[in-house]
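Presented below, as C-alpha cells, is a lone chain in the form predicted on its own.
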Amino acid sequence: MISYGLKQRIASVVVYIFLAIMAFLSVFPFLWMLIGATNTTSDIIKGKMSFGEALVVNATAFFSQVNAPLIFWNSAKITIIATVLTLLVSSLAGYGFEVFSSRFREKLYTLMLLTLMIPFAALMIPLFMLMGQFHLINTHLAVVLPTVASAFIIFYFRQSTKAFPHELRDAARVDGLKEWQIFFLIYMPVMRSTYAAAFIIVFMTAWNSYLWPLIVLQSNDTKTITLVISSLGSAYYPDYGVVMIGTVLATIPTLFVFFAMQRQFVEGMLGSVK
C-alpha cells in the first residue's frame, strides 16, 4: 500500500514534469528563432537545430534589404502613442465606471463588454470606410485611433479600481481637490502596478499588431517592422535566415519591456495596490 507521503512526492514529480514540458514548449519558438538567425536558409529548411556561422551574413542581408531605422521608428511611434492614449482613455473610463454611479451605468458597461464578442474581421470594412472618410488611410493615426478605447483594458481598470482605497478619494474631496486632481495626483500613483501590467499588455499588442496596419498602411514609408518581416517571408524564394534576424530584432523591445517591468506586471495582475 502506497503511503500518503509517497503519493505526495509522485504528484509533485508529475506536476514538475508537466511544468517542464510546458516551459519547453513556450521557450522552443524563441530558441528556434535564435538558432535560425545563425543558419542559412537551406540549413533552416533541413531542420538544423544547432547554431551556425551565418549570423553576420544574415544580418548584412537584412540591413541591406530593409530601411531598419525607418521601420523601427514607425513601430516605436505607433506603439508609444497607442500605449499612452490607451492607458489614459481606458483608465479614465474604468475609473469613471467604478466611482461614479448613474441610472444607465451598468447597462452602458454591459453594452461595452458585448463589443468584446464582435470579431475584428467584422469591423475591418466599416473601420476602413470610416478612416477613408476622414482621409486617414496610409497614416499612423489610422492605426492608433481604433485601439485607444479598448473594452478589455477598461474592464481591467474597473476591476482593479475596486481595490483602490476609496477613503483616499473621500479625504481628497474633503480637502477640496477636484475630481481630475484626485485622478492624476492620487489614483494614478497608487495604481501604478495596474498601469504597469496594462502597459505591458498594450505595448506588446501594439508592437505586434499586424492585420489592421496591413490594411491601412499602404506605402513602404509608413510600414512597421511586422509588415516588413512578413513581406520578406512571402517572397518567391524567401531567405529564412534574414527573416529570423528580423524576427529577433523585432522581439528585443518587447522582451526588454517585459523583463524591465516583470515585478510590477505580476503585482498588477494580482490586483495589488501599494
Second form
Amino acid sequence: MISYGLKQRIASVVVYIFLAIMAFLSVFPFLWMLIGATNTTSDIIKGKMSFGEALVVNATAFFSQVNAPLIFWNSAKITIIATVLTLLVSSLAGYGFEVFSSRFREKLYTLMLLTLMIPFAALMIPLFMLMGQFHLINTHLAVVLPTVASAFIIFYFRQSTKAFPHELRDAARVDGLKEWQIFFLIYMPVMRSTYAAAFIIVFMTAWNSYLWPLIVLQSNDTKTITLVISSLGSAYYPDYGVVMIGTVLATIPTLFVFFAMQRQFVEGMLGSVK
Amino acid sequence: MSAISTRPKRPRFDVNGWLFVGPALALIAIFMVFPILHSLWMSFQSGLGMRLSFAGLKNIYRLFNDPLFFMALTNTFIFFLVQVPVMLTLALITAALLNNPDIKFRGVLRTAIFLPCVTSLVAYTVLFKSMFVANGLVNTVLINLGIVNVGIPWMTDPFWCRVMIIIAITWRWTGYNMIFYLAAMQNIDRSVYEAARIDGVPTWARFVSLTVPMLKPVILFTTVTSTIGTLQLFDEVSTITGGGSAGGAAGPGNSALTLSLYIYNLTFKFAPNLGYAATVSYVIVVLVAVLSFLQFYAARERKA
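Having seen the form predicted on its own, I'd like the form predicted in complex with the partner chain now, please.
Next comes the full complex, and the chain you just saw is listed first.
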C-alpha cells in the first residue's frame, strides 16, 4: 500500500512531466524554424539540431527570389484594413444586437449565427464570380470584404456586452449624448480588453489567411507572404533554408502582437465565456 | 433575465438599432447569403467554365459515381473522427491541469501551449514537412530512441501521411481549444470543488462528474467549431501534398484529398466544372448541418 503523501507526489510528478512534454512539443517547431534559418537545406533535411552558418546565404537567396518589402506591405495592408473594419463593423453589430430592441432582432441574430455553419468551400466559387462582377479580382479589397462582418466576432461582442455597465449608458443618455457618441466615447474605452482579444484573433486570421487570397490574388505584385511561402515550400525540392527565413519573417508580426497583448487577451476571453 | 423585463413590451421601430447592426447584416447578405443561394442554383447546372446550363440532377448522379469524391469524403471523415476527439480530450486535460493554482510556471506553460495558434497554417505545415522528410528529424529521433528500426514513410505511405496531417492539425489547434476551456473553468465557483474535496471525492472523479458537466456549453462550442474546421480542411493538406496539381494525386494514393481540396481542384485546376464543384460543396454544407445538429442534440439529451 502506497501512502497518501507518496501517491500525491507521484501524481504531481506525472502532471509536470505531461505538461512539460506538451509545452516542449508546442514550442519545438519554433526552435526548429529558427535553427533551420541558419542551416543549409541538406542539413535541415538531415535533422541537424544546432545553429549553422548559412543564415546570410539563406537570407540573400530569400531576398533575391522574393520582393520581400512588397509582399510584406501587401500582407500588412490587408491585415490592417481587415482588422480595423472588422472590429468596427462587428462590434457595432454586437453592441446593437444586445442594446437595441427590434421585433426581428432575435430572428436576425439566429439567422446570422447560422451563417457560421456555412463552410467557405461552398462560398468560394460564387464569391469569386461576384468579385469578378465587381471588377475586384486581384485587389486587396476583394480579400478583405467577405471577412468584415464576422458572425463569430459579432457573437463574441454581444456576449461581452452583457458585462458592460448599462447604468453608464443610461446616465449618458440622460446627459444628452447621441447613441454613436455613447458607443465611441464610452463603450469602446470601457471594453478595451474585449477589443484586445478580438484584435488578436482578427489580426492573426487576416495575416495568416490562405485559401481566399490564393483564389483572388493572381498576380505576383498583389500576393501576400503566406502565399509566397507556400509556393516556395511546394516545389519538388524546396530550398528549406530559404523557406525557413520566410516562415520566421511571417511569424514575427503575429508573435509580436500576441506577446504585446497577451494579458488583455486572457482578460477578454474570460469576460466572454461567462 | 431582469434585463428583458425592463425592455418595452412592444418594441417600436428602432433607427439606432438598425444603424448599428445594418452594415454587418448588409455585408453578410452580400457575401454569405447571396453566394450560398447562388451556389445552390449552380449545383443544378453543368458545363465547362462559365458556360453553364441547367442539368437537373445530373451532378448528383455524377457524385455517386465519382471515386475521387468518395476518397475525399472518406479522408475528411477519418480526419474528423480521429483528430477532433484526440485534440479536444488533450485540450481539456491540459486545461484542467493548468487550472490548478498550485501548479508552478502556470503562465509560462499556458503561453507555450497556446503558442502554435499564432503561426499561419501554411508556415507550420512547411515546417512539419521539413521535419517529416524520409531521413529527417522525426525519423532520426524515433530511430535513435529505438522506437522504430526503419524510418516511417510519412510522405509516401497513405496511412502515415494521414497520421502526419493529424499530428500537424492537433499541434496547431490544441492550445486554441485549451484557452476556451481555461476561460470557462475560471468562472466555475471554487467552493463547489472545495465541498467535493472535503467530502473525499478523488481528483479524477471531481473532473469527470463536476468539471466536465459544467463545461458542457463550451465543450459543445469547441466540438462544433472543430467539426466545421475539420470538414473544411484545406491549407494543411494543400501545402503538405502540393494539392494534387492538375491530375496528380493529393498525397500518396490521394490519401490527403479532402472535400475542400477537391472542390478547389474542380474549380481551378482540372477542366473547371463550377456546377459540379457547387454540388460537392453542398455536401459539406449538409454534413456540417447534420453533424452540428447531432452534437446539439447529444448535448441536450444528457442534460435531461
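Since the structure is predicted, the reported quantities are computational estimates derived from the model, not experimental observations. Each form is matched to the other, and the largest set of C-alpha atoms that superpose within 1.5 Å is called the rigid core. Numbering follows the first chain given and starts at 1.
With the core held fixed, Ile252 shows a CA shift below 2 Å between the two forms. Core-based superposition between the two forms puts the Cα shift at Val13 at 2.7 Å.
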